Amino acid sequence: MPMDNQKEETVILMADVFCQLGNKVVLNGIELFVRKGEILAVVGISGIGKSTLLKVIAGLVPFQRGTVQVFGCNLSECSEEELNQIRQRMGFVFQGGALFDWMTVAENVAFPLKIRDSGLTENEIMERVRKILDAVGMEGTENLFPEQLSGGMKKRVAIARALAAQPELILYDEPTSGLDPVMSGIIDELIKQMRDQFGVTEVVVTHDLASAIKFADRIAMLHNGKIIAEAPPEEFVRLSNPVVQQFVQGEAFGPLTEFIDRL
């Protein structure tokens, strides 16, 4: 889709993006866009560069060529102050949750509001924290520490923290990694709920195609540094691209195939 036609509705636009880390080319001509209010899943095998893709979008990893626009701003032309303003419109859910062990759940969720001028009083901050924890099904855990939480609970607290500053965009790095199927399903539903309830745009990188099918509006596949295919879930799983089909069959043999057939 041409850039000019996408500009108003597009939150993220990447064109011919090249990123090399050390001697390794990680991204090699990425073309990608994400519309406002969309949930995009970027799938691919582990170690293929999906996390780097997210960090480039967040302005955390430099790229050597191409265009990355977020909220209409070209990241390569931004000052550090402008980058910080863009980041304040984002939430980032790290793969391991990245909660602070020495802080309670409430303190972790409140952290983004306290490191920036939110304009909220302490009581208002805590009221927002309680509401967000309730939204992710973690009410009553305010005074617990991360070591007292299961893996799935940590992921939900991490999502709550990402939501605390009311971002327009949330980036998720492998949100279901290491979780059992039941908890993975809960996180899948929570990703959809966050878009529907709070109106955020979401980009989720994952190697778990079964999860992506459940929550994504569109799935893109990263392979050898490029986006080789993208489509809505029901179309993606039927694409003729042999690399896509190898990934689909590896993930989808068995119950997932039956699920796909019902789409």
Ligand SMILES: Nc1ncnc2c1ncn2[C@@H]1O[C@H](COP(=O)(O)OP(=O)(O)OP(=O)(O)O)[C@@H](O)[C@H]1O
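We call the rigid core whatever largest set of C-alpha positions still superposes within 1.5 Å between the two forms. Predicted model only: the values in this text are computed from it and were never measured. Positions refer to the first chain, counted from 1. First, how it differs from the form predicted together with the named molecule.
Of the two rigid parts that account for the shift between these two forms, the one holding K155 does not hold A58.
Rigid-body analysis between these two forms: the smaller part rotates 14° against the larger, C-alpha superposition.
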Given for the second form:
Amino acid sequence: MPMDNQKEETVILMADVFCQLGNKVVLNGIELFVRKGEILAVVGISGIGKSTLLKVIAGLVPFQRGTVQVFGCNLSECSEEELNQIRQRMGFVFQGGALFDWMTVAENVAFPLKIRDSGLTENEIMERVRKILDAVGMEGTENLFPEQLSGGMKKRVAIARALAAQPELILYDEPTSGLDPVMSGIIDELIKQMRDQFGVTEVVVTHDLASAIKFADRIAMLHNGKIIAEAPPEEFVRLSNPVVQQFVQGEAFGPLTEFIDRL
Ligand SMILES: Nc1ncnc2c1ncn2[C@@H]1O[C@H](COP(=O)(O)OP(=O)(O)OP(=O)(O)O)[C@@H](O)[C@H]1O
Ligand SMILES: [Mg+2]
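Given the form predicted alone, corresponding form predicted together with the named molecule:
Starting with the chain above, the whole complex follows.
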């Protein structure tokens, strides 16, 4: 294969990123890249800064030092309008769902289509909403309000909303936490399908190493403000870094141990 064909487009590039929230230094020298069409899982213990990392990528949390490039655009240099254009190309699944309480499920999912000039008619929008709700196992809930949904159902609507406008990049913050194993498996499969069928680039923050092993091309571990390790799943679980091993062993009970042994 000629060298040029091997050049892969970088969708996210972070270099020496430092982010302090209040008096807490959360990110302290992040180096990370994500290629087009790649699924990167980001793991790490609770409170270590995974959500902050995603929000920095989405331009929702300011950073004090370093470079963050998304779709080739430098976030600290781009205008509000450029930032909006970048956001239009991405979907974000917030950890808590963050649905609009005053909108129905259908209105929540249709929202990203309505704020963009999607060129779709009202009927086409509703058809798309119906299909996406189907895909996340939420068919028939169009007219419910978020307060009528369980935590896991809200999460699935949040995922549907992030997928609705067919973004090129999707950032998921704990997409399967609070879901039962069957539903988690369906969401894991959906994450994989988005990439396999539509070439979407995805960054998935997760506590669930077993899921990450199934769908990720690479797993990166965040610890003390830095990406301390990053490798394809089968290599990641065998890295000798003690923090990685502690995380892998802590997660590796029952089926996962067998699963890792089979890799
Ligand atoms: N707005 C804020 N002001 C001050 N500190 C904050 C703010 N947001 C988050 N933090 C702190 O930053 C650290 C990282 O938080 P973050 O939510 O990114 O962690 P996380 O890895 O996503 O955790 P979890 O796995 O529990 O979701 C935490 O110590 C948190 O208390
Ligand atoms: Mg979080």
